[in-house]
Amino acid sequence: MPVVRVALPIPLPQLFDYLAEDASAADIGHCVRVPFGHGEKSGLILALPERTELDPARLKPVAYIQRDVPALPPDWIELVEFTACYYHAPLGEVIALALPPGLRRAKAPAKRRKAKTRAPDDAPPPAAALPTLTAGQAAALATCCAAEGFAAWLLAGVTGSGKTEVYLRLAANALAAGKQVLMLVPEIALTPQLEARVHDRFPAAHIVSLHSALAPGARARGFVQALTGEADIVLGTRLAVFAPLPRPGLFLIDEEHDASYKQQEGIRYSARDLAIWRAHQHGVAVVLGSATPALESWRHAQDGRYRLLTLPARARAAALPTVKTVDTRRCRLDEGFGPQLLAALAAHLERGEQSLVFLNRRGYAPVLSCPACGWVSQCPHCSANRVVHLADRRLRCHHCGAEAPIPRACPVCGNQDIHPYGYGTQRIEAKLKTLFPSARILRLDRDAARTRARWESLLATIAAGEADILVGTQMMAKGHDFPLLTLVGVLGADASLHAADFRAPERLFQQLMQVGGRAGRAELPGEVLIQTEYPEHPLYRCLTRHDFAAFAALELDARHAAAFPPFSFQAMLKADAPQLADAVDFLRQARQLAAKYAHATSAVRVFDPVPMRLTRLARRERAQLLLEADRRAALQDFLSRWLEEVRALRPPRELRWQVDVDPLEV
């Protein structure tokens, strides 16, 4: 009877094996259910053995295999292969989470229109008028189009210099060739807008979105439409990047500098970087655009491992806004606003313009106090406080989500004096709306937009120049393009300039350029105010000039000396468990295993282990041993070798614990 073998979704590096009576080669691909332990798994049949190491009376047969959806292309599982093996996580865990659950589950998706093909020489279908090209993005496209084959593309370009226009005109000729086209976004945050422009530009291809907010059936249905080539343009957050495609022809990364490509759970995969190697993988150009790119592809570029594409000037707007920083030490605050802020938000309303102040902090203030006796509103289940949220009266903990109501009394001495301490959305919304009683102030964060309907809402009253003053976190950040918006103030910025992550500084530079380039996108000029005790900062220096490049040499410059990424490798093994020295004394052990390997070879310096900086979270405390080389492969052979034996470790039932590589936060 011939032999399946089987990737299921278990923490361990192995396959299994079954019999499948009428199982044939063209079964592999195809998800399959399959008894495991008391009960039943959904897997991925990859193989058909001529032999099994195991004894064949002891193999158990298959449950189901699901033929009804076409099975998954070779290309397809050399991604996942790929995935597992470069981020050292089991092969079956990684496939379940490629898949929808719909499908993982070995179950048909609901029923499915016929497939459609599109021949080369097709007449490219009907749009809506083309926007004029600036010389950037002339020279930019006409760059791309020269080139054949595969080429990592970076294209720079300042905020509203018209960076989707050129995605758009690449994507037109890959289809109009008979490719499809994955754009993968950072957040679902920003898709609404990309998928109206995407639907208006091309309105007889099939477009599908994939995101975690979809509906399982929504999901499965969009992936099986990738699959089947029925869906030309698969648009869609970092799960997107599985999407299977038999006709791939052109890979675009929109804001591909955001920490969101890299999960951060599960399996630690970055879908910038999937997307990269599988534009490699079918030979094809992928664009990486961005008006801050990542330091380490901005250091590619320089090298030549990618091509640099510069849209120096915006699209619509005559000039960038104008970036000052406004000396807090100076001037007296009025809960988080300076005069001369104040002042412009008064001077643009009485234009009948729109103004941003953002603060990437929500809640109505960080923490609530006893003067009296000290107290805190501490989290009991992590190594953080929990947030003021005055509209609902709660305290919340923006880690776990563990939240109380807000006590009237100090719980530990009674004084009824309790004090909330700094500045969150909903305080500075609070304060908008008693110093501009008659303007129309609107607050844009998480705890505001919960769903995407209500965002969508939100937007469209931004769009319709229904709001005077927002009030954002960094959901306002990038992808927005409202008019009216002319004035953006940035509050609480300075906490990021002395973190203890070697990347904050990258991060709030970028979050800064991309907030500011909200204003001043049409007719308008534009105006950024940043209030901060730190004025000659270099990075506020470079921000007021809009010079990223100076601001990029000056960082890699500080990251060489100090051999930090781009030039060496990192991983990190992180454990957690109920105590701290479990987890600490797991992470020993493991760096005595990896002594031997790291002096043997010299290439890898092992650290030692240590409390994560947010050590506590939801009841469970953490640390980390990180690893670093200053070449890839020697990082890469050293995990293999190493993690086989960490394996073995026998840590305590209670103790989980990951590797994470090409770590974001360290």
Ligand code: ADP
Given for the second form:
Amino acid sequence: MPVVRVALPIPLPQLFDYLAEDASAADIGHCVRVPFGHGEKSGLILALPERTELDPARLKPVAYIQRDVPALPPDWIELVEFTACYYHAPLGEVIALALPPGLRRAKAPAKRRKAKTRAPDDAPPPAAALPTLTAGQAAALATCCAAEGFAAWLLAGVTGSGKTEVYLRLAANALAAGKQVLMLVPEIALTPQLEARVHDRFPAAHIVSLHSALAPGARARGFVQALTGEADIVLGTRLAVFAPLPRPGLFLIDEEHDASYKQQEGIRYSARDLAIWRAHQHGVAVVLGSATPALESWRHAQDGRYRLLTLPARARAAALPTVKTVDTRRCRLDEGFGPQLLAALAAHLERGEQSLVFLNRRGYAPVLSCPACGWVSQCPHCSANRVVHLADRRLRCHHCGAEAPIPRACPVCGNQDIHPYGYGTQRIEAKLKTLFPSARILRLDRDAARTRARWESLLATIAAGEADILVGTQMMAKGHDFPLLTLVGVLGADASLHAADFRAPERLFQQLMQVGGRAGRAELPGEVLIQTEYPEHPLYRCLTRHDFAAFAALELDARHAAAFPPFSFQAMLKADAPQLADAVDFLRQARQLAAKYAHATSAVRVFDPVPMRLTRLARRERAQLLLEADRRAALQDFLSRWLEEVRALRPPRELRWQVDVDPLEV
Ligand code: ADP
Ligand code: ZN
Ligand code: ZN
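Now the other one: the form predicted together with this ligand, given that the block above is the form predicted on its own.
First the chain shown before, then all remaining chains and molecules of the complex.
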């Protein structure tokens, strides 16, 4: 009787064999339900082995092979196999991650969707007139279109340079050639404008959105439409990189520097890097776009692995906004605002233009404290303070969510005179309301935009010109195009200047350039004011000159000197447990195992286990062990062998550990 080999979502690297009476090679790539332990599990058939190492008499039969959904093709199985191999994750778990949860319940569409294939007498929906390309856009397109086969393009275009127009033209070419397009965006909900633009441009195309906020049924349906080739464009977030595409023609990655492309829990894959791998697998182009490329990508463009396309000027606006630093050591701040920023806000308000005050910290104040005894509103579960939320009078931990009412008096000494310290968006909003009582002030952060509908209505209010001053977090830094927005004021940026993470300056520069890039995108000129105590800091100097290349060169020099990525390759073993000693002890044992590979360890540096910066999170103590190598292959080779032994360790039951390849936070 035929045997099928199945990948199951369990934390073990092996595959499992089952009997399947009527199975044939055509079943490879089908979902299957099998008995496992005392219950059943769903998995994927990967092979029909000639022989099985187990006694066939002891094999159990499969419960059900789901043949009404088309099989996942071999190139898709290669993709998940590569992911499992590169990120050192069990294949069955990668498959469970890559397949939408509702897929097993999904039915293949009975009929092609008729609405999308136009009847002859049915006039095509009028497509909007295409804008005349800017010189930069035309040149980038010409270069890109002249190439054939695999190429990774880095489209480095200043904010407002019209990168989206380049994506859309390239997508049009691919569609015209009968191919599918995969377009990845950081967070669909943040930029409904982009989704609308894609739909407007290709009214006759079948466009599928894939993101985690979709209901399981919709996500499974979109996935199947990609798989059957019915979908022409798949537009999605990180997880959409696993959409099967029978005729892929183009991969697009918007805002390729965005950290949300890297999954930060479970299997820590990078959707950007996997998309590049897929483009290579299929011999097609991949375009990575950003105004502030990741330094890894920028370096690849310098050394010729990626090909650089630049858009040096804005498409609509005459110029980039003027960016100035305001030295706050020389002025008195009124609740965080210096006189220069206040004057600018008043002037833009007077002219009927919109302003944005950017502060990447939500809540009213980051901490509540008692000046008499020194009590602070620490989270009982994390090594972090709970944030004051005045709107609903709660203290809330932004890491674990623990909350409590704001106490009337110090819980330790009873002092009634306790104070919020520092500023969050709610406090800035309150201050602006007293300063500009006639202005329409709108706060945009995760508290104000709890649902997608609420967020979209906030964005619509701005687009309609029904708000004068916006107060926003990094949600406001991404992709938005508001023609009336002409002033961006930045508060509290210095806090990131001295962070310990070596990527902190890169992130700060990206964030400020992106948020500043929201100013003056149309006819009205834009202005950016950054309040800082370090106006001479090279990061700010590069920023005021819009000089990403100079900043990148400085940072890359520093990274080179310290042998940090992209000049080395890193992986991290992380452990967490109720007791810090257990986590550290486990990592120490793992480190000792590494010593065995003397020949490999000369190519791989294994550091000492250390507590993570946010050591305690949701009652668990966390530690990490960093590995570093000069060559990716050396690191990969080492990880394969070492992790096999780490898996054989027997840590305390409550301990959990994970491996993070190419970690973004170290
Ligand atoms: P980016 O993504 O590079 O920041 P966008 O794609 O949002 O920039 O484009 C910025 C603005 O310029 C948008 O309003 C867009 O419609 C407009 N735009 C883009 N290309 C052109 C063009 N060739 N002619 C006129 N307007 C354009
Ligand atoms: Zn006190
Ligand atoms: Zn907490």
